[in-house]
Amino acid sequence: MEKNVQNQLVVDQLRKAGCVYAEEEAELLIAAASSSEELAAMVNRRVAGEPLEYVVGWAEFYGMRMKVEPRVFVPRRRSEFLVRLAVAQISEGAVVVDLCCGSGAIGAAIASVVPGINLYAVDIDPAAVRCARLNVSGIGGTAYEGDLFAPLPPDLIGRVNLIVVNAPYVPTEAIATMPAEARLYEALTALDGGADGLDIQRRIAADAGRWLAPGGCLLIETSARQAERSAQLFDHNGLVAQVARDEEYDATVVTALKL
(Lines of atoms letter the chains of each structure in order from A and count residues from 1; the text may use other names and numbers.)
(Lines give C-alpha, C1' and ligand atoms only; values in the text may rest on other atoms or scores of the structure.)
Protein backbone atom coordinates (compact mmCIF):
# COMPACT_ATOMS: atom_id res chain seq x y z
CA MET A 1 0.00 0.00 0.00
CA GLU A 2 1.29 3.46 -0.87
CA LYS A 3 2.67 5.12 2.26
CA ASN A 4 0.52 8.25 2.24
CA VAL A 5 -2.63 6.21 1.72
CA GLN A 6 -1.67 3.86 4.53
CA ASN A 7 -0.96 6.77 6.81
CA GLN A 8 -4.30 8.41 6.09
CA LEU A 9 -6.20 5.18 6.72
CA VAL A 10 -4.55 4.79 10.10
CA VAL A 11 -5.20 8.46 10.96
CA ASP A 12 -8.85 8.05 10.04
CA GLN A 13 -9.23 4.97 12.27
CA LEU A 14 -7.56 6.68 15.19
CA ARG A 15 -9.52 9.89 14.79
CA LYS A 16 -12.79 7.96 14.61
CA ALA A 17 -11.83 6.26 17.90
CA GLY A 18 -11.35 9.66 19.53
CA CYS A 19 -7.55 9.92 19.52
CA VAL A 20 -6.80 13.63 19.79
CA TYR A 21 -3.31 13.34 18.31
CA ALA A 22 -4.22 10.93 15.55
CA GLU A 23 -1.59 12.13 13.06
CA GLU A 24 1.30 11.85 15.52
CA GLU A 25 0.11 8.48 16.79
CA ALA A 26 -0.25 7.13 13.25
CA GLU A 27 3.38 7.99 12.50
CA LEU A 28 4.56 6.21 15.66
CA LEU A 29 2.50 3.11 14.97
CA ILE A 30 3.64 2.86 11.37
CA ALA A 31 7.28 3.28 12.41
CA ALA A 32 6.95 0.59 15.09
CA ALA A 33 5.22 -2.03 12.92
CA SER A 34 7.35 -4.50 10.98
CA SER A 35 4.53 -5.58 8.64
CA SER A 36 1.08 -4.53 7.54
CA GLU A 37 -0.39 -7.33 9.64
CA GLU A 38 1.41 -6.13 12.73
CA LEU A 39 0.33 -2.56 12.02
CA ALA A 40 -3.30 -3.63 11.76
CA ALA A 41 -3.06 -5.45 15.08
CA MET A 42 -1.42 -2.45 16.74
CA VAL A 43 -4.03 -0.05 15.40
CA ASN A 44 -6.79 -2.33 16.66
CA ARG A 45 -5.25 -2.33 20.14
CA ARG A 46 -5.05 1.45 20.15
CA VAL A 47 -8.59 1.88 18.80
CA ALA A 48 -9.82 -0.41 21.59
CA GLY A 49 -8.38 2.06 24.09
CA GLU A 50 -5.04 0.54 25.03
CA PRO A 51 -2.46 3.24 25.82
CA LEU A 52 -0.19 4.07 22.90
CA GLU A 53 2.89 3.45 25.06
CA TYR A 54 1.95 -0.19 25.57
CA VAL A 55 1.21 -0.66 21.89
CA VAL A 56 4.58 0.67 20.69
CA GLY A 57 6.50 -0.61 23.71
CA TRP A 58 7.99 2.65 24.97
CA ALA A 59 7.12 5.97 26.56
CA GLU A 60 8.82 9.30 25.94
CA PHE A 61 10.18 10.87 29.12
CA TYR A 62 12.77 13.60 29.57
CA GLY A 63 13.69 13.30 25.90
CA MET A 64 14.34 9.57 26.21
CA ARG A 65 12.48 6.44 25.16
CA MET A 66 11.69 4.31 28.20
CA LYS A 67 10.72 0.69 27.70
CA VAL A 68 7.27 -0.12 29.07
CA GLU A 69 5.06 -3.17 28.87
CA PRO A 70 1.35 -3.60 29.63
CA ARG A 71 0.27 -2.88 33.23
CA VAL A 72 3.49 -0.98 34.01
CA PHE A 73 2.98 2.62 35.15
CA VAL A 74 3.53 5.01 32.23
CA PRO A 75 5.82 7.90 33.27
CA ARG A 76 4.05 11.27 33.21
CA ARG A 77 5.53 14.50 31.96
CA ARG A 78 4.93 16.14 35.36
CA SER A 79 7.56 13.85 36.88
CA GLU A 80 10.17 15.69 34.81
CA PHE A 81 9.92 18.41 37.47
CA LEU A 82 11.10 15.88 40.06
CA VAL A 83 14.02 15.00 37.77
CA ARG A 84 15.01 18.66 37.48
CA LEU A 85 15.00 19.07 41.26
CA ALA A 86 16.98 15.85 41.69
CA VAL A 87 19.68 16.85 39.21
CA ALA A 88 20.26 20.05 41.19
CA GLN A 89 20.89 18.03 44.36
CA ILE A 90 23.66 15.66 43.29
CA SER A 91 26.97 15.30 41.49
CA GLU A 92 29.05 12.48 40.02
CA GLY A 93 29.50 9.57 42.40
CA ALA A 94 26.26 10.14 44.30
CA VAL A 95 24.28 7.16 45.56
CA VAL A 96 20.73 7.46 44.22
CA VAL A 97 17.72 5.27 44.98
CA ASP A 98 14.67 5.39 42.68
CA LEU A 99 11.96 3.98 44.96
CA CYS A 100 8.63 2.72 43.54
CA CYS A 101 10.49 3.11 40.27
CA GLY A 102 7.96 1.69 37.82
CA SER A 103 9.80 1.59 34.51
CA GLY A 104 12.84 3.23 36.09
CA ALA A 105 12.24 6.38 34.05
CA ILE A 106 13.04 8.90 36.79
CA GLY A 107 16.32 7.27 37.77
CA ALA A 108 17.35 6.77 34.15
CA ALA A 109 16.62 10.41 33.35
CA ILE A 110 18.71 11.59 36.30
CA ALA A 111 21.60 9.35 35.25
CA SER A 112 21.44 10.74 31.72
CA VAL A 113 22.20 14.21 33.08
CA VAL A 114 24.53 13.33 35.97
CA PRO A 115 26.82 10.53 34.75
CA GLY A 116 28.70 8.38 37.20
CA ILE A 117 25.99 8.10 39.85
CA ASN A 118 25.38 4.81 41.62
CA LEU A 119 21.74 4.12 40.79
CA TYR A 120 19.49 1.59 42.54
CA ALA A 121 15.89 1.19 41.35
CA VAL A 122 13.22 -0.70 43.31
CA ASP A 123 9.65 -1.76 42.61
CA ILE A 124 7.32 -4.42 43.96
CA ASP A 125 5.86 -5.28 40.54
CA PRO A 126 7.83 -7.89 38.54
CA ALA A 127 6.75 -6.39 35.18
CA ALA A 128 7.93 -2.95 36.27
CA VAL A 129 11.28 -4.36 37.37
CA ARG A 130 11.74 -6.07 34.00
CA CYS A 131 11.29 -2.70 32.30
CA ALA A 132 13.46 -0.88 34.82
CA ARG A 133 16.30 -3.31 34.24
CA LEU A 134 16.19 -2.54 30.52
CA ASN A 135 16.07 1.20 31.15
CA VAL A 136 18.76 1.55 33.82
CA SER A 137 21.22 -1.26 33.07
CA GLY A 138 22.75 0.58 30.12
CA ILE A 139 23.68 3.49 32.38
CA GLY A 140 25.14 1.42 35.18
CA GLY A 141 21.99 1.15 37.29
CA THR A 142 20.63 -1.93 39.05
CA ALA A 143 16.95 -2.77 39.53
CA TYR A 144 15.59 -4.79 42.45
CA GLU A 145 12.22 -6.44 42.98
CA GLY A 146 10.69 -6.03 46.40
CA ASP A 147 8.79 -3.90 48.89
CA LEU A 148 10.21 -0.38 49.27
CA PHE A 149 13.67 -0.44 50.92
CA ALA A 150 13.63 -4.18 51.73
CA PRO A 151 15.55 -5.51 48.68
CA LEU A 152 18.31 -2.88 48.76
CA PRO A 153 21.82 -3.94 49.80
CA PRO A 154 22.07 -3.30 53.56
CA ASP A 155 25.46 -1.62 53.15
CA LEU A 156 23.58 1.36 51.67
CA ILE A 157 22.08 2.20 55.06
CA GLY A 158 23.23 5.70 55.98
CA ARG A 159 25.00 6.18 52.63
CA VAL A 160 22.26 7.25 50.20
CA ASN A 161 22.64 10.81 48.92
CA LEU A 162 19.30 11.03 47.14
CA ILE A 163 16.03 9.10 47.22
CA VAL A 164 13.52 9.89 44.46
CA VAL A 165 10.00 8.55 44.77
CA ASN A 166 6.83 8.50 42.73
CA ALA A 167 4.82 6.27 45.04
CA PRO A 168 1.09 5.68 44.45
CA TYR A 169 -0.77 8.66 45.92
CA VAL A 170 -4.28 8.50 44.44
CA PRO A 171 -6.90 7.99 47.17
CA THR A 172 -8.72 4.70 46.67
CA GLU A 173 -12.11 6.29 46.02
CA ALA A 174 -10.58 8.62 43.41
CA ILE A 175 -9.33 5.76 41.21
CA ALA A 176 -12.76 5.60 39.57
CA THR A 177 -12.39 9.21 38.39
CA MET A 178 -9.04 8.70 36.66
CA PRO A 179 -8.75 8.64 32.85
CA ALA A 180 -9.65 5.24 31.41
CA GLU A 181 -6.16 4.68 30.01
CA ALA A 182 -4.78 4.69 33.56
CA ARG A 183 -7.74 3.22 35.44
CA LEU A 184 -8.30 0.28 33.10
CA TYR A 185 -4.79 -0.55 31.94
CA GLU A 186 -2.21 0.35 34.59
CA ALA A 187 -1.70 -1.91 37.59
CA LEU A 188 -3.77 -0.87 40.61
CA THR A 189 -0.71 -1.20 42.83
CA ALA A 190 0.89 1.63 40.83
CA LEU A 191 -2.03 3.99 41.47
CA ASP A 192 -3.80 3.27 44.76
CA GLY A 193 -2.35 5.11 47.74
CA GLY A 194 -4.99 4.00 50.25
CA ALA A 195 -7.89 5.87 51.81
CA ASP A 196 -6.19 9.28 51.82
CA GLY A 197 -3.51 8.48 49.21
CA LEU A 198 -0.68 8.63 51.75
CA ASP A 199 -0.34 5.01 52.91
CA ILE A 200 2.89 4.33 51.00
CA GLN A 201 4.28 7.76 51.82
CA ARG A 202 3.84 7.05 55.55
CA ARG A 203 5.89 3.87 55.26
CA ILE A 204 8.61 5.64 53.27
CA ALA A 205 8.77 8.54 55.72
CA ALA A 206 9.18 6.15 58.64
CA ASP A 207 12.29 4.51 57.14
CA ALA A 208 13.91 7.06 54.81
CA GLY A 209 16.07 8.74 57.44
CA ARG A 210 17.83 5.46 58.22
CA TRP A 211 19.00 5.11 54.60
CA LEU A 212 19.94 8.71 53.90
CA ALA A 213 23.46 9.97 54.49
CA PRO A 214 23.86 13.18 56.52
CA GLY A 215 22.90 15.99 54.17
CA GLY A 216 21.03 13.51 51.98
CA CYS A 217 17.70 14.39 50.43
CA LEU A 218 14.44 12.68 49.54
CA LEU A 219 12.20 14.00 46.77
CA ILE A 220 8.68 12.61 46.51
CA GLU A 221 5.96 13.49 44.05
CA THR A 222 2.53 14.21 45.50
CA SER A 223 -0.54 16.30 44.69
CA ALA A 224 -1.03 19.97 45.49
CA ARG A 225 -3.93 19.01 47.75
CA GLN A 226 -1.88 16.46 49.71
CA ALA A 227 1.44 18.33 49.77
CA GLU A 228 1.24 19.86 53.24
CA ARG A 229 0.24 16.57 54.81
CA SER A 230 2.99 14.80 52.87
CA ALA A 231 5.55 17.30 54.17
CA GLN A 232 4.33 16.78 57.74
CA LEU A 233 4.95 13.04 57.44
CA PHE A 234 8.63 13.64 56.79
CA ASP A 235 8.93 16.42 59.36
CA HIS A 236 7.49 14.10 62.00
CA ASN A 237 10.12 11.49 61.11
CA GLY A 238 13.12 13.74 61.65
CA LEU A 239 13.61 15.22 58.20
CA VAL A 240 13.23 18.87 57.22
CA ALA A 241 10.54 19.09 54.55
CA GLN A 242 9.31 21.77 52.20
CA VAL A 243 6.97 21.86 49.20
CA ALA A 244 8.04 22.74 45.65
CA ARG A 245 5.47 23.49 42.96
CA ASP A 246 5.73 23.96 39.18
CA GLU A 247 2.64 25.30 37.43
CA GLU A 248 3.91 24.52 33.93
CA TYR A 249 4.21 20.83 34.73
CA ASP A 250 1.26 20.89 37.15
CA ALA A 251 3.66 19.09 39.47
CA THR A 252 4.15 19.09 43.24
CA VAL A 253 7.18 17.62 45.01
CA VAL A 254 8.04 17.42 48.69
CA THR A 255 11.74 17.82 49.46
CA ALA A 256 12.88 16.22 52.73
CA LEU A 257 16.43 16.84 53.95
CA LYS A 258 18.40 14.89 56.54
CA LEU A 259 20.51 17.35 58.53
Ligand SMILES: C[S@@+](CC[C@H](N)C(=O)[O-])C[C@H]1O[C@@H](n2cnc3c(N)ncnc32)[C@H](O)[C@@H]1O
Second form
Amino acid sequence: MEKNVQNQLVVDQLRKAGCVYAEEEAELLIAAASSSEELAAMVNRRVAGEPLEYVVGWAEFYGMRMKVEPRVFVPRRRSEFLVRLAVAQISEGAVVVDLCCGSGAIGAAIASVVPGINLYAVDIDPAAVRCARLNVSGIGGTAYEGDLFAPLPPDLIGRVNLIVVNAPYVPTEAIATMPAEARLYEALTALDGGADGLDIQRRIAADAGRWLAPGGCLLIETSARQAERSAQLFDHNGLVAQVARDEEYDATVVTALKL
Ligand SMILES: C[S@@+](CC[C@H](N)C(=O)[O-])C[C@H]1O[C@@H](n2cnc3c(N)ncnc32)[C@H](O)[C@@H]1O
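Return the form predicted in complex with the named molecule of this protein as a structure block, the form predicted alone having already been given.
Below, the chain from earlier opens the complete complex, with every other chain and molecule after it.
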Protein backbone atom coordinates (compact mmCIF):
# COMPACT_ATOMS: atom_id res chain seq x y z
CA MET A 1 0.00 0.00 0.00
CA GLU A 2 1.27 3.47 -0.81
CA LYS A 3 2.75 5.17 2.26
CA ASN A 4 0.53 8.25 2.21
CA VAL A 5 -2.60 6.16 1.87
CA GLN A 6 -1.52 3.89 4.73
CA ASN A 7 -0.73 6.94 6.88
CA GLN A 8 -4.14 8.50 6.19
CA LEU A 9 -5.93 5.22 7.01
CA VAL A 10 -4.20 5.03 10.37
CA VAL A 11 -4.95 8.69 11.10
CA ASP A 12 -8.63 8.12 10.24
CA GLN A 13 -8.89 5.07 12.53
CA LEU A 14 -7.24 6.90 15.41
CA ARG A 15 -9.32 10.02 14.94
CA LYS A 16 -12.53 7.96 14.85
CA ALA A 17 -11.48 6.37 18.15
CA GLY A 18 -11.13 9.85 19.69
CA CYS A 19 -7.31 10.25 19.67
CA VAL A 20 -6.69 14.00 19.87
CA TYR A 21 -3.19 13.81 18.38
CA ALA A 22 -4.07 11.34 15.62
CA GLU A 23 -1.45 12.57 13.10
CA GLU A 24 1.43 12.46 15.59
CA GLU A 25 0.36 9.08 16.97
CA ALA A 26 0.02 7.63 13.45
CA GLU A 27 3.62 8.65 12.68
CA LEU A 28 4.90 7.00 15.87
CA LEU A 29 2.95 3.78 15.28
CA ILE A 30 4.11 3.54 11.66
CA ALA A 31 7.73 4.10 12.73
CA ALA A 32 7.46 1.44 15.47
CA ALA A 33 5.85 -1.30 13.36
CA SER A 34 8.06 -3.63 11.36
CA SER A 35 5.30 -4.97 9.08
CA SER A 36 1.79 -4.03 8.03
CA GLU A 37 0.43 -6.91 10.17
CA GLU A 38 2.22 -5.53 13.20
CA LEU A 39 0.97 -2.02 12.42
CA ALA A 40 -2.62 -3.28 12.21
CA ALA A 41 -2.26 -5.02 15.60
CA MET A 42 -0.77 -1.88 17.16
CA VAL A 43 -3.50 0.36 15.79
CA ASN A 44 -6.13 -2.06 17.14
CA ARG A 45 -4.59 -1.90 20.61
CA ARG A 46 -4.52 1.89 20.53
CA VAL A 47 -8.08 2.15 19.19
CA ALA A 48 -9.20 -0.12 22.06
CA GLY A 49 -7.85 2.50 24.47
CA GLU A 50 -4.43 1.16 25.45
CA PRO A 51 -1.97 3.99 26.18
CA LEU A 52 0.25 4.82 23.20
CA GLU A 53 3.34 4.35 25.35
CA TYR A 54 2.58 0.65 25.92
CA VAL A 55 1.82 0.09 22.25
CA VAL A 56 5.11 1.59 21.01
CA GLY A 57 7.09 0.41 24.08
CA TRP A 58 8.48 3.74 25.24
CA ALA A 59 7.49 7.03 26.88
CA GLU A 60 9.05 10.42 26.30
CA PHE A 61 10.43 11.97 29.47
CA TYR A 62 12.92 14.82 29.82
CA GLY A 63 13.62 14.59 26.08
CA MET A 64 14.55 10.90 26.37
CA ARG A 65 12.82 7.70 25.32
CA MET A 66 12.18 5.51 28.38
CA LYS A 67 11.25 1.86 27.83
CA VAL A 68 7.87 0.97 29.38
CA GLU A 69 6.07 -2.37 29.45
CA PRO A 70 2.28 -2.67 29.87
CA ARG A 71 1.15 -2.00 33.49
CA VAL A 72 4.37 -0.11 34.34
CA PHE A 73 3.68 3.51 35.38
CA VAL A 74 4.09 5.88 32.43
CA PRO A 75 6.38 8.72 33.60
CA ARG A 76 4.46 12.01 33.73
CA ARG A 77 5.75 15.30 32.41
CA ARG A 78 5.07 16.93 35.81
CA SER A 79 7.88 14.82 37.30
CA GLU A 80 10.35 16.80 35.18
CA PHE A 81 10.03 19.49 37.88
CA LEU A 82 11.42 17.02 40.42
CA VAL A 83 14.31 16.25 38.02
CA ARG A 84 15.09 19.97 37.70
CA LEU A 85 15.18 20.38 41.49
CA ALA A 86 17.31 17.24 41.82
CA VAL A 87 20.05 18.21 39.38
CA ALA A 88 20.53 21.48 41.29
CA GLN A 89 21.34 19.46 44.44
CA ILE A 90 24.15 17.20 43.27
CA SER A 91 27.42 16.97 41.39
CA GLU A 92 29.54 14.21 39.85
CA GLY A 93 30.14 11.26 42.16
CA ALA A 94 26.92 11.76 44.17
CA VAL A 95 25.11 8.69 45.49
CA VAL A 96 21.51 8.92 44.24
CA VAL A 97 18.59 6.59 45.06
CA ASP A 98 15.48 6.59 42.85
CA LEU A 99 12.92 5.00 45.19
CA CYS A 100 9.69 3.57 43.74
CA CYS A 101 11.47 4.07 40.43
CA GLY A 102 8.92 2.55 38.03
CA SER A 103 10.62 2.64 34.63
CA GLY A 104 13.58 4.45 36.24
CA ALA A 105 12.78 7.57 34.24
CA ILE A 106 13.53 10.09 37.01
CA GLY A 107 16.92 8.60 37.86
CA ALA A 108 17.84 8.18 34.19
CA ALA A 109 16.96 11.81 33.46
CA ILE A 110 19.09 13.02 36.40
CA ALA A 111 22.01 10.87 35.23
CA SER A 112 21.70 12.35 31.73
CA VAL A 113 22.31 15.85 33.17
CA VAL A 114 24.80 15.01 35.93
CA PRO A 115 27.15 12.36 34.58
CA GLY A 116 29.20 10.20 36.93
CA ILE A 117 26.55 9.78 39.64
CA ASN A 118 26.13 6.43 41.39
CA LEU A 119 22.48 5.63 40.73
CA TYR A 120 20.46 2.98 42.60
CA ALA A 121 16.86 2.46 41.44
CA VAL A 122 14.34 0.38 43.43
CA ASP A 123 10.83 -0.87 42.72
CA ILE A 124 8.62 -3.62 44.10
CA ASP A 125 7.12 -4.55 40.73
CA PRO A 126 9.22 -7.00 38.66
CA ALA A 127 7.96 -5.52 35.35
CA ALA A 128 9.00 -2.02 36.48
CA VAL A 129 12.43 -3.31 37.51
CA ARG A 130 12.88 -4.95 34.08
CA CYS A 131 12.22 -1.57 32.44
CA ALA A 132 14.38 0.34 34.92
CA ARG A 133 17.29 -2.04 34.18
CA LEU A 134 17.03 -1.20 30.49
CA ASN A 135 16.73 2.53 31.17
CA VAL A 136 19.46 3.00 33.79
CA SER A 137 22.07 0.31 33.18
CA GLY A 138 23.48 2.06 30.07
CA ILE A 139 24.24 5.11 32.22
CA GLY A 140 25.90 3.34 35.10
CA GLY A 141 22.79 2.77 37.24
CA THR A 142 21.64 -0.43 38.95
CA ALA A 143 18.02 -1.51 39.47
CA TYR A 144 16.87 -3.53 42.51
CA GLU A 145 13.59 -5.34 43.13
CA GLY A 146 11.98 -5.11 46.57
CA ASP A 147 10.14 -3.10 49.18
CA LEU A 148 11.35 0.53 49.51
CA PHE A 149 14.90 0.64 50.97
CA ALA A 150 15.07 -3.11 51.77
CA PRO A 151 16.94 -4.35 48.66
CA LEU A 152 19.61 -1.58 48.70
CA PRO A 153 23.19 -2.50 49.62
CA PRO A 154 23.45 -1.88 53.43
CA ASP A 155 26.76 -0.03 52.98
CA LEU A 156 24.73 2.87 51.54
CA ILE A 157 23.28 3.61 55.00
CA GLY A 158 24.31 7.17 55.94
CA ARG A 159 25.96 7.74 52.51
CA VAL A 160 23.13 8.73 50.18
CA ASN A 161 23.36 12.31 48.91
CA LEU A 162 19.99 12.41 47.19
CA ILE A 163 16.82 10.34 47.35
CA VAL A 164 14.26 11.05 44.62
CA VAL A 165 10.77 9.60 44.99
CA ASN A 166 7.55 9.52 43.10
CA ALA A 167 5.71 6.92 45.19
CA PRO A 168 1.99 6.13 44.81
CA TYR A 169 0.06 9.00 46.43
CA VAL A 170 -3.50 8.73 45.12
CA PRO A 171 -6.03 8.10 47.93
CA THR A 172 -7.70 4.71 47.31
CA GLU A 173 -11.16 6.25 46.80
CA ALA A 174 -9.87 8.76 44.22
CA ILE A 175 -8.55 6.05 41.89
CA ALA A 176 -12.05 5.58 40.45
CA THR A 177 -11.94 9.22 39.24
CA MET A 178 -8.61 8.88 37.41
CA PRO A 179 -8.46 8.92 33.58
CA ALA A 180 -9.13 5.49 32.03
CA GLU A 181 -5.56 5.19 30.70
CA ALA A 182 -4.26 5.20 34.28
CA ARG A 183 -7.16 3.48 36.05
CA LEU A 184 -7.52 0.58 33.61
CA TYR A 185 -4.00 0.09 32.31
CA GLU A 186 -1.49 1.01 35.01
CA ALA A 187 -0.87 -1.37 37.93
CA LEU A 188 -2.82 -0.53 41.09
CA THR A 189 0.43 -0.79 43.09
CA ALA A 190 1.72 2.15 41.04
CA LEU A 191 -1.19 4.42 42.00
CA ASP A 192 -2.76 3.44 45.32
CA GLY A 193 -1.39 5.40 48.26
CA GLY A 194 -3.89 4.02 50.81
CA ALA A 195 -6.83 5.72 52.55
CA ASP A 196 -5.30 9.23 52.67
CA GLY A 197 -2.73 8.68 49.88
CA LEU A 198 0.17 8.96 52.31
CA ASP A 199 0.72 5.33 53.43
CA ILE A 200 3.94 4.84 51.46
CA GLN A 201 5.21 8.37 52.09
CA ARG A 202 4.79 7.69 55.84
CA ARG A 203 7.00 4.59 55.60
CA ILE A 204 9.59 6.44 53.51
CA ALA A 205 9.69 9.36 55.98
CA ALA A 206 10.31 6.96 58.86
CA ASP A 207 13.40 5.46 57.20
CA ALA A 208 14.91 8.12 54.91
CA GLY A 209 17.04 9.87 57.55
CA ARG A 210 18.97 6.67 58.24
CA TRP A 211 20.06 6.37 54.58
CA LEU A 212 20.87 10.03 53.91
CA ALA A 213 24.37 11.43 54.40
CA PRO A 214 24.64 14.60 56.53
CA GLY A 215 23.61 17.44 54.20
CA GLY A 216 21.77 14.95 51.99
CA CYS A 217 18.33 15.64 50.62
CA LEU A 218 15.13 13.80 49.74
CA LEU A 219 12.77 15.10 47.05
CA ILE A 220 9.32 13.57 46.87
CA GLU A 221 6.48 14.35 44.50
CA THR A 222 3.08 14.89 46.07
CA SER A 223 -0.17 16.69 45.29
CA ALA A 224 -0.82 20.35 46.11
CA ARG A 225 -3.61 19.22 48.45
CA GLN A 226 -1.40 16.76 50.35
CA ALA A 227 1.79 18.85 50.35
CA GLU A 228 1.57 20.28 53.89
CA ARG A 229 0.82 16.86 55.38
CA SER A 230 3.62 15.26 53.31
CA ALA A 231 6.07 17.89 54.57
CA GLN A 232 5.01 17.28 58.19
CA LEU A 233 5.80 13.57 57.85
CA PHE A 234 9.43 14.41 57.08
CA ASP A 235 9.64 17.19 59.71
CA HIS A 236 8.39 14.75 62.34
CA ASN A 237 11.15 12.34 61.39
CA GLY A 238 14.00 14.79 61.95
CA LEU A 239 14.39 16.26 58.45
CA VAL A 240 13.82 19.90 57.50
CA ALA A 241 11.03 19.95 54.93
CA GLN A 242 9.78 22.59 52.52
CA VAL A 243 7.19 22.59 49.75
CA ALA A 244 8.18 23.60 46.21
CA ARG A 245 5.51 24.28 43.61
CA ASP A 246 5.66 24.84 39.85
CA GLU A 247 2.52 26.09 38.13
CA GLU A 248 3.76 25.41 34.60
CA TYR A 249 4.27 21.70 35.33
CA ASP A 250 1.34 21.67 37.82
CA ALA A 251 3.80 19.88 40.08
CA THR A 252 4.40 19.84 43.83
CA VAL A 253 7.52 18.48 45.48
CA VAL A 254 8.50 18.24 49.15
CA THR A 255 12.20 18.74 49.76
CA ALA A 256 13.50 17.28 53.03
CA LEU A 257 17.01 18.05 54.16
CA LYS A 258 19.15 16.14 56.67
CA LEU A 259 21.18 18.72 58.55
C1 LIG B 1 3.56 6.59 40.80
S2 LIG B 1 4.59 5.26 40.28
C3 LIG B 1 6.05 6.24 39.89
C4 LIG B 1 7.12 5.53 39.10
C5 LIG B 1 8.32 6.41 38.77
N6 LIG B 1 8.92 6.96 39.97
C7 LIG B 1 7.91 7.54 37.85
O8 LIG B 1 7.68 8.68 38.30
O9 LIG B 1 7.77 7.29 36.65
C10 LIG B 1 4.99 4.48 41.82
C11 LIG B 1 5.91 3.27 41.74
O12 LIG B 1 6.11 2.81 43.08
C13 LIG B 1 6.22 1.40 43.06
N14 LIG B 1 5.97 0.91 44.44
C15 LIG B 1 4.78 0.82 45.09
N16 LIG B 1 4.97 0.34 46.34
C17 LIG B 1 6.32 0.13 46.47
C18 LIG B 1 7.13 -0.35 47.53
N19 LIG B 1 6.59 -0.70 48.71
N20 LIG B 1 8.46 -0.45 47.34
C21 LIG B 1 9.01 -0.10 46.14
N22 LIG B 1 8.28 0.36 45.09
C23 LIG B 1 6.95 0.48 45.25
C24 LIG B 1 5.21 0.97 42.03
O25 LIG B 1 5.47 -0.33 41.56
C26 LIG B 1 5.38 2.06 40.96
O27 LIG B 1 6.32 1.67 39.99
